[in-house]
Amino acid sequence: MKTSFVASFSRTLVTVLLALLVGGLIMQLSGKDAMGAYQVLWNSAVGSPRALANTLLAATPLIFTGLATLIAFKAGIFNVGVEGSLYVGAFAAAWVGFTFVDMPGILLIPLAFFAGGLVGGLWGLIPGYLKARLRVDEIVTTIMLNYVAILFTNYLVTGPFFVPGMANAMSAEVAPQAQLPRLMERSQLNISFLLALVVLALVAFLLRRTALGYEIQTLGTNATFARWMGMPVARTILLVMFLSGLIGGLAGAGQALGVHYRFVGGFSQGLGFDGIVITLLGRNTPGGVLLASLFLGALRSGASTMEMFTQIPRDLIDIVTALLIFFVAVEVTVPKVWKYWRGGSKTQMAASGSER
């Protein structure tokens, strides 16, 4: 296991370095100082305790969405619907926060997280049921349900839960005791980061030490074998999609209670989809998800400062992210193509030899 982790970490490190190198070449070719830009990016991401806190804040929702995607990928389910679970979970948590205003914080915060996780999990059950019972492709249903969740929650804060005087689509502010305690002054880093680490440990334990984890990984490795072994495939799919949605809902709850202190329409900007990038970069392992989240969180935390001091647009971070996906895809695809080509060549040689 230690050797596997080292190998996975090494491949991730090489992928990151390649993406940064190509990003630097793009900057140099456009007449910018790549080394200076990366130095500013580094200092603004981890150069001080406050900068480090802001990086951890940016990484927190990525840890959640990365884990939500990972647990589905482990079962061979391509869940693209974490974004939808994140939105409905965020609204559910905010609703609890601005509705039960007389409840003490020690009860209100867990209740809000419970509501966010439960609603996110139930949202994930919709495509899960369609796949488990009706064999409907989960990629299509999860993508479409993302739009439903985003538009539905936007309707809620512009219709039934509209707050007069608000310029944007947002709910009422949650009660002060529902706002998550901060871990550092002058930073919004809050206890949702600690919760993300707890969830990461629980996911790792689930996959490695439980019967359900074995069933999940067996289903993802060979679904036909899992069925022949008598594993409850349909039930496992439902559980996986519920857990994936639940973790996505917790991500939304953390943003609503610890960053915005209300539900804000369109707040995510693709955090659910970022989970796919995090999982791929992290080589589909919990530890890899943590490292990838911290790396991408550092990039995004330092992007604004880099843009301010170097005149390099923060769109560069999107370019680096795209390069990460590209290099991961190359690493996954090229060996398979090479193996297929070698296998085809050997087959042709055997056929030609038999003809002779």
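Quantities reported herein were computed from a predicted structural model and do not represent experimental measurements. Residue numbers count along the first chain shown, from 1. Take the two forms, superpose them, and find the largest set of C-alpha atoms that agree within 1.5 Å; that set is the rigid core. First, how it differs from the form predicted in complex with its partner chain.
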Given for the second form:
Amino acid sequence: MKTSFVASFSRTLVTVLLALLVGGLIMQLSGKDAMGAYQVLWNSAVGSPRALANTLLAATPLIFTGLATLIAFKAGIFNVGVEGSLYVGAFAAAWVGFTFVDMPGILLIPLAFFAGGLVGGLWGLIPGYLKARLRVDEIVTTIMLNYVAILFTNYLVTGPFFVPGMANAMSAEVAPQAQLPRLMERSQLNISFLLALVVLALVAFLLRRTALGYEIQTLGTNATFARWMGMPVARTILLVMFLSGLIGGLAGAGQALGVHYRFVGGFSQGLGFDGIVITLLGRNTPGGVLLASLFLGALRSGASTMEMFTQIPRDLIDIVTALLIFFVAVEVTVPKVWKYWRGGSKTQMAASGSER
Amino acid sequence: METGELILNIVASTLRLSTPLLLAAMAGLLSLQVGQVNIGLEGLMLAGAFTTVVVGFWLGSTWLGVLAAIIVGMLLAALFTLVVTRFKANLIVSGLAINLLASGSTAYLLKVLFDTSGTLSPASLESLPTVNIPVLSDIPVIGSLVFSQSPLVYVSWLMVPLTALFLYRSIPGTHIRAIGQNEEAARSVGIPVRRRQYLALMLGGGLCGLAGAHLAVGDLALFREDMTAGRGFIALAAVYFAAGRPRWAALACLLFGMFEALQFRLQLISSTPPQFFQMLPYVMVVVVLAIISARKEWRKGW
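Could you output the structure for the form predicted in complex with its partner chain, given that the previous block was the form predicted alone?
The complete assembly is shown below, putting the previous chain first.
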């Protein structure tokens, strides 16, 4: 049973509007002008070419982490560890960027992305191996390994790769030719956005048109069936976790090379976790991931300007996002509960009918 | 500093630092046992810490702040229970949403209500007074170290046997474990499943509120954005490390509390990077889970 795109899109839209409505209510209750705030938010998210570019910039890592989470979800693997892959990937990319300073950009940038993706993928293989070979629950291990990755990279930039004179935990700056070319002046929007779109197309193609994609989806919908069919389940799990980590690593590489121009300890603030929100909101489809990333990106990039002009803390966006998660969860089940009530008992239906 | 003094010093701070872990771990344990693992412990603690400081400041009584923290923790836990049971929302996603809601709304309210960001430490708010246990606190050396603590430290020690007794020796506790084992079977023998789920998770919410209160007013009297700093996840690590058994979870919390204490002290005398100690709890959980599973697979003749 497949719900049509229009139906699920409009249902999501209603949910989003509801969350924004409650967000507005919160603003009004704290004595702020909600309508004015949303107007500022809208203008600073999509009001000008530069605003739009910043929205796309904020959406870029979300597209990556959303896809990384999506591909694992499709195989029935709950990978909460994209955040960890993102960190180790970001460091690897930055390391390439500030180590091979003599290499021309045309080689250095692909090499840095390659390193970021590879290291992120290998990081994903740790919980992947534990799940595939030892059947260790991936949710717990990926949550725990996130912290290991965050702390380990933090150690790297305060220990072996410490740069004297830097106040915070950050690596040296990457070579100028490793800094990602911008797509537009006066915005940091860079070519990693294009890479995100390419990866999006590849993931969509992989899931829909390839044998591996079929194996992934079968594993996700019915693992027992997949096993009985003689599918190489352990190998598929390993492959999926590698790919998921790889895409997470690319997200980190994009941020390190295109935004910070170095590795900054603790820079992500949950971009990997956002991937879970993105897939949830995007209804587990690549197209949905894109739309959800653009939406959340717009909120994020508009929020700082909103805070400046209206004194409404940008943390409101986190509240709205949390509400959105709850509403999506509720909205998915409400029709089912409704159907159950109506179809479950004839008398109840008759009673509600006569009331009307 | 002398070695003896250093050791005593580490013991004292271990006891203090493991308190929020103990309380949150008991909450995590209840959620694990009822089959609805709550990864929102972190958020519940943060909300508790914030509530303690704000309500304690407004009402001029730290203890009323602590009480309010328990209530807020329980209410948030009720929201979590509602979405994961009634609406069958994904556990992990809902837990993350609780964390996001807590960090977002505490930061938001801090700016809206107090016009500050970062830290809130009202001058009129006092931390909880140190309680000396009569007689025991007079024991030389150990007495003042162990039995002269902030009150919530003792509460956390009490909560471990209480949680164990509740889960293994009381009827609702037995129900909770039965639901965790097999929800359908529990329902079919007439256990009020929904009510017990609310009970387990809301008790946990109250414990997390207490944990947050200890962070806020146990030592100093202040709230800092994201002051829980991953402690909810360390508590969760302790629960998994102990495979859901209260006693072992408590020991794990003491151990992890000691790592935290060591990390501050050893920085002064050795070159061990602090991140090493911070990482240990997480690494240990992964290793232990791997070993447990490997043994299971071996027995199956893999």
